[in-house]
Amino acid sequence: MHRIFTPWLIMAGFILLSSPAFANTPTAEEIINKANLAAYYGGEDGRSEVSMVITDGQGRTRNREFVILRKDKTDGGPQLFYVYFQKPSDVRKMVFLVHKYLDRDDDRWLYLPALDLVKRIAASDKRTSFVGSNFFYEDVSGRGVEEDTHELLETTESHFVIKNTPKDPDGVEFSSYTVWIDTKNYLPLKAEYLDKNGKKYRQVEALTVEDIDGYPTVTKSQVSDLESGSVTVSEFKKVRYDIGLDEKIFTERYLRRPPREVRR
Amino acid sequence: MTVKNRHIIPTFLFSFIFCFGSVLPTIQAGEDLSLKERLYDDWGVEFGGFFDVRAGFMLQNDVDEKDLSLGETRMQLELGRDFGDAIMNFKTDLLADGVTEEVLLDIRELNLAFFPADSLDIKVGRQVLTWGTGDMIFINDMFPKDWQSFFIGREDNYLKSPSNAVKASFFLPGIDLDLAYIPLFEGSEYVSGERLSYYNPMVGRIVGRDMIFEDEEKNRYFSEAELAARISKNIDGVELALYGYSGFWQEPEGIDPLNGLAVYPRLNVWGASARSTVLGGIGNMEFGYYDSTGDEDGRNPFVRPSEYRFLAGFEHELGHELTGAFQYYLEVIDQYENYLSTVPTGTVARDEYRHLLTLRLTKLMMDQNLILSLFTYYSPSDNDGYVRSRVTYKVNDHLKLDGGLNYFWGEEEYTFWGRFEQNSNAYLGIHYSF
């Protein structure tokens, strides 16, 4: 029986695996991997002016300002981040440096420049807020993709729906998220969070994505929280791609003595 | 000591800043350009400042003080101008102490920072400088503190004070080498009892306006000046440093036999630090040599004698917007013995070993909006201690209330909190930024 059977499994596997709609349907992984490229690794490097207006629950605003200098060290891999505090007044000039890793925790500092200390920060928790916004620091550095497991729900014609959920689930406040990612060009264009108890009570979308030295890129987004009804809305201005952002800025050096790409 | 580098102007000119200063956020408001935005536009100048306003009293108080730890109110303005090859910055503040009943000018920042080389910066003129691995705790870092401001609930940044300067640093391959040069001493601002009370030996009792502690002001340029330096390397994430100072001992830590007057005796400092993440959180250590130079190895009684210092610290986030951080410190006396046969009798001893615990605890609320702090130094050798607590409220951009309590307590009146047992007091702030 065997004799006969086998030839026959493993031509239809040949023909499935051959058939040209399964070799262009990309996988959860595929997705995941080229959304975490297009949406956090745009060109070598790049420059932001950022304000964030964050509107809580009663209705009551505060904002935010600051310049974000970002470097990748590999594609998909390590990245350093600078970001230079402009408003509010009070943390006006403090710096924040990533030294962000995949396979270990991320190396952050803190630069206050009235005692002109530089203060080393725990970084374990990356589910934590951003300055107060909705904005977790994952929001803003990304989420290592080998962090969870990644489903296929959906194609559409114009999104591809991936359900994610955590290998560690005590890790995370989650218990899982879908991403709608453009099917063109990877962006993740929405993601919704769901509690332990499955029930929907964070949002992340992007509301304005333009073309910017070739990359699409996201220059308006907004976080909800929707338990608290609190809300941010992030606009992304006079973005630059691919500008030289030397290695060296990501260091102490500079956290004393803002580079010349931060300051106006 | 108390008005050091301080200029005591007209109560008039104050007035005049303070009304000018409080229309300024009124104009931000009012116009949709405002003159912050217009001074960066028109001039390149970069304006900012705040108003802060802090009320404390002491919460007993037996000995020669007044009844009030704190009652002032500072104006700050900041003035910076970007030259792109140098940045200039203007920072002062303008206090009104009802404490002390003095109106002081306080100049926190004064200087230039320029980049002559692409290996070299220079920064001339006041500066605050800062470095080393300590929380609240300061080893290597022997740049002037001011622990009186500390002590009465002023904002944290005025525990540092300014220098007058010139800091340059090297960035060589692999390794950073900073060299600040501080032409005159001028040392930390310590409890003198003019406002806070502390146990003099000489009398045997805890003593305040009574009493205050006079010492030698330093006034020779260049003779009586002050080096520090910092080699640097970060390999992989771990900070690793090198340090040498040669200078003073920042209070005065020695007695001119000639005269009885306080002197600030000669110091070296040699010392090393690391820091890294570790187990998830942050770990540092740091160890210094502090060579009393005049000490005569421990014989010379009007002197405070050699030390080893080291600490240990870790840092972890223990729950959600909550961190932890404790840290252990050992002061060790250098040739104990001799120093031993240089205590009179009567006289109590300093251990050899001084143990010294830190525990700081902060939790974020609200978005971030509360913070709650509370940081304990704990000593089980001389078993006394001190607890800071403080809860601060921002109640929008500019508006940021705060509270709290500075709690001093020693088995003995003479040990290194215990002398401020009759200091510990409560305080309320309202701060406003533009």
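Just so it is clear, the model here is predicted, and its values are computed rather than measured. Numbering follows the first chain given and starts at 1. We call the rigid core whatever largest set of C-alpha positions still superposes within 1.5 Å between the two forms. First, how it differs from the form predicted alone.
- Positional change of residue 252 between the two forms reaches 2 Å or more at the C-alpha, relative to the superposed core.
- When the rigid core is held fixed, the Cα atom of residue 135 travels less than 2 angstroms between the two forms.
- Superposition on the rigid core between the two forms places the CA atom of residue 111 2 Å or more away from its counterpart.
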The other form holds:
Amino acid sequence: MHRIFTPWLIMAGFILLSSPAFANTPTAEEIINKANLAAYYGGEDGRSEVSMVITDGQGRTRNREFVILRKDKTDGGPQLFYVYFQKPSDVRKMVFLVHKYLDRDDDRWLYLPALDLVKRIAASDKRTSFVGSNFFYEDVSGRGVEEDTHELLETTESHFVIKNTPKDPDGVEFSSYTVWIDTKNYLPLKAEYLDKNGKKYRQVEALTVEDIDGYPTVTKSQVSDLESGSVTVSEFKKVRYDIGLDEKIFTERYLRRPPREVRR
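Now the other one: the form predicted alone, given that the block above is the form predicted together with the partner chain.
If you are looking for partners or other molecules, they are not here, because only the chain is given.
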């Protein structure tokens, strides 16, 4: 999808179809673009508090708690993300900052308070683990729709099923991924990834969806590593849209000095 719903995330506006069997079924590209808006562009900005539980293949768990702030520069266009970690103590005050673009690689920074170090995250690292979870750095702001080709495999009463194949297969670890998208609100509800041998190895699911301020919003999601057996479940609480976030929050200046918006 354009920006696969991490979950984390911060989901958005939608367009209704009168029926999934409607004669003028939208194209794969139209569906994907609407899914991108539904998953990542709710309102002009947004805030959410996230509780994340990471369970490894032996059943051991770790927790993460953080706040996500998001601001759209244009609807469907460039965006800004600010992630502030609150718990546990080993990640407290850590900050992940993203400037998302459509015409080039996103800019990503990670502030490590223990070292008082700001680290740039290279484009080649975007599909590596996000703070030890089953989410990737790319999942926070999403994957660009233009990075894949899209094929509509099936239209059912409840879902559009879209196969996405990377245009640069050497730049990612998967060969393709298939997304199930709600036919009524275009929210992505499930994604399955195939490895280079065509075996399913990763799954992303929306477990709970709620209407918040008129926007369909994933409030609980799960990412599963089918090879290791590890699972990450994220719950999104106190989700709010259109709160008037200042663009200056999303600058390097605020990596070391978190804004009051992460605490309110």
